[in-house]
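Here we start with a single chain on its own, the form predicted alone, put down as structure tokens.
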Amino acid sequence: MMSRLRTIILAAGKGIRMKSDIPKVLHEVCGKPIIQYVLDVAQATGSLKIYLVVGHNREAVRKRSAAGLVVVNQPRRRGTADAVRCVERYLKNCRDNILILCGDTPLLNGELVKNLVYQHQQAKAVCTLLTAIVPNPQGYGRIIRNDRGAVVAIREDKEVRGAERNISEINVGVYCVRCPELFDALRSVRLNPKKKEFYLTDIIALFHQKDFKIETVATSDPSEGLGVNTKEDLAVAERITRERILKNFMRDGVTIIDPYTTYIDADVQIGKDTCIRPFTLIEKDVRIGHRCVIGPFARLRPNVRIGNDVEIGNFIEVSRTRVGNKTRIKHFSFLGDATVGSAVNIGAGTVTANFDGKNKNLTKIADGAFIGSDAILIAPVVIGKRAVVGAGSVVTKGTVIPDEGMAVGVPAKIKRRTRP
């Protein structure tokens, strides 16, 4: 049963080539840490328990990881086989399957990994690994097969010789292995004399020597196994993930006019028939309703909630703000730490001055209010239902404009509304 599966995620690498003080697995791809993508894959398999092996800056990784994980420290960076062995003490009585993932692979496909686990169980193999065929295998471990097509070894790129250099089938770095045989093989892995590390890939040759059944599952998309080791790799992962995000939105009924200039983070939600215009940036933790129009040149920052039938136009920035249905914010405005009701008009150039030097303060704008162009609302302020703020007015801190009231001037004075 898949529910008996345990998963080990290898996240102890320092990421020297990233040239960063941030642990490699905590760099973000489309607003989400790399390690979270891998955790999502592990959780999608229905793993009974997930073991996260950490090393460099382990406390930072521990703090950013999900609750319920078993975090295991690798005291010294001695390779992937050593990292897996650090988990052995937690699995002494385990007779089930272990899924092994690399913590720096944000492009892994959860459904593909679930299928690999299923195929492994059906085949009753000792080990099943994920492979891919690539036109340029340089930099990847090669899958070595015998004349009968059986897998006999994985040869790391620096170890390949002669015709092995031309092998186009590569190791993607996902393994499903029976637990007892895994740790038995790891005890026989020898230190690589060049790298001074213990390679996890050496278990494949050890399994073959014992005539154990080794299976492979191939992916048609080699990018799924991309390990992020440099800032260039990070940019590639960002581009591919962004393309996936935008395609999923379009399949769900969101119109994205120009995907090449639209940036949407991983956990954003957008209702159908909403249109995203070019040069728009939507960051994590944003929720947008149905039939909205966003952009062009709009930026929605975290903790923004947009209702239905809302228009947020050009050069608008919104942060930590809720916007009600049918509200219009069409030109050159900033709304931060605000609650905006339904059917509100926000004139061009409106600014909520939310920060007083010490605190972020709240602006409340009730249903049906009309905010004239170039108004400045110095929070905290309250604008009542169907109230009016005149163009160019400065509403000072602590002001409360009553329902259907009017405020005009610098500073704004509250006046009685005159009606025809």
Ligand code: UD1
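Right, the form predicted alone is done, so what does the form predicted in complex with this ligand look like?
Partners and other molecules omitted; one chain follows.
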């Protein structure tokens, strides 16, 4: 039987190297906070409980993290060992395995971590850690092995000397440890005099001295271990995540003409046979149906829902808007806070003026409506089914164009239509 698992996520660090007022773990990678990637991994392992250690700017982190977590405060930032120790009072008499993750590793693969937990349980190890062979180990803790290949310690970057500098096997910062042995060892960790921190990684040498079983799982993809410490790391994480997202879409049948100029946030949904043309940005919380054509040069912002067989052409911005099936919005338009029905034609240059300086107002365009080129719809407005707005019209605030109706001019006047 699999023994029970609890997860501790360390996210109290200041992230000094980010040179930012925003807590490090709240920086976004492809539109999703770094910490959310780690929480997703923790959830995927089937943890009984997740303990999130926060400190610096704790309110911001607390607010942004999902319900159901135990948020633990680390009063002073005294290192990763101290951060884990802050969770001890929640784990009195606990005999489960503890998975420890760093809050700043957005590229971590859930399957890999699940596998690490599995290996740990199979091997009945006291501690199993994730390692990676990386081209540039600078900044990471190095895995020190003896001549029999057994792990004897982790040496932090600041402490490495001589030949150890060239060790390319690094500590990713993912550990599965038996709870009683973990807290026992933490009591023996001494303050690092140089950094004035308690290093979690010191538990490895302590375990080795006691002859405890230490296992490692190596990732074949070194990028999975990337810890985001600087804005440069953030850009690397963004690039790799973006590549992964695009790959997944192509695998699922979405056509991406030019991955190099296509930007799609995490957790976006796109139906198969939709084609994303070059220079397109699709932000978080967007869902697109099947067989649509998007771009080139389109920007879909959060809270957008696009039906099937929709065409969104060049220089189109869409925000907080629903678009029904078979609607066409093909040339330089802005739609914000709108509900657009199906088989609607939005003419070139159409703009929903959704913001009146105080409030965001809604535009409703019903099925089959035809909006002529260069129309301005000053929200709130309602455009009825199969209604027509003449080219160049300004439809003023509060206008309701009835079904089959027509409005033309500046300001637009509602006219009877001779021919529907």
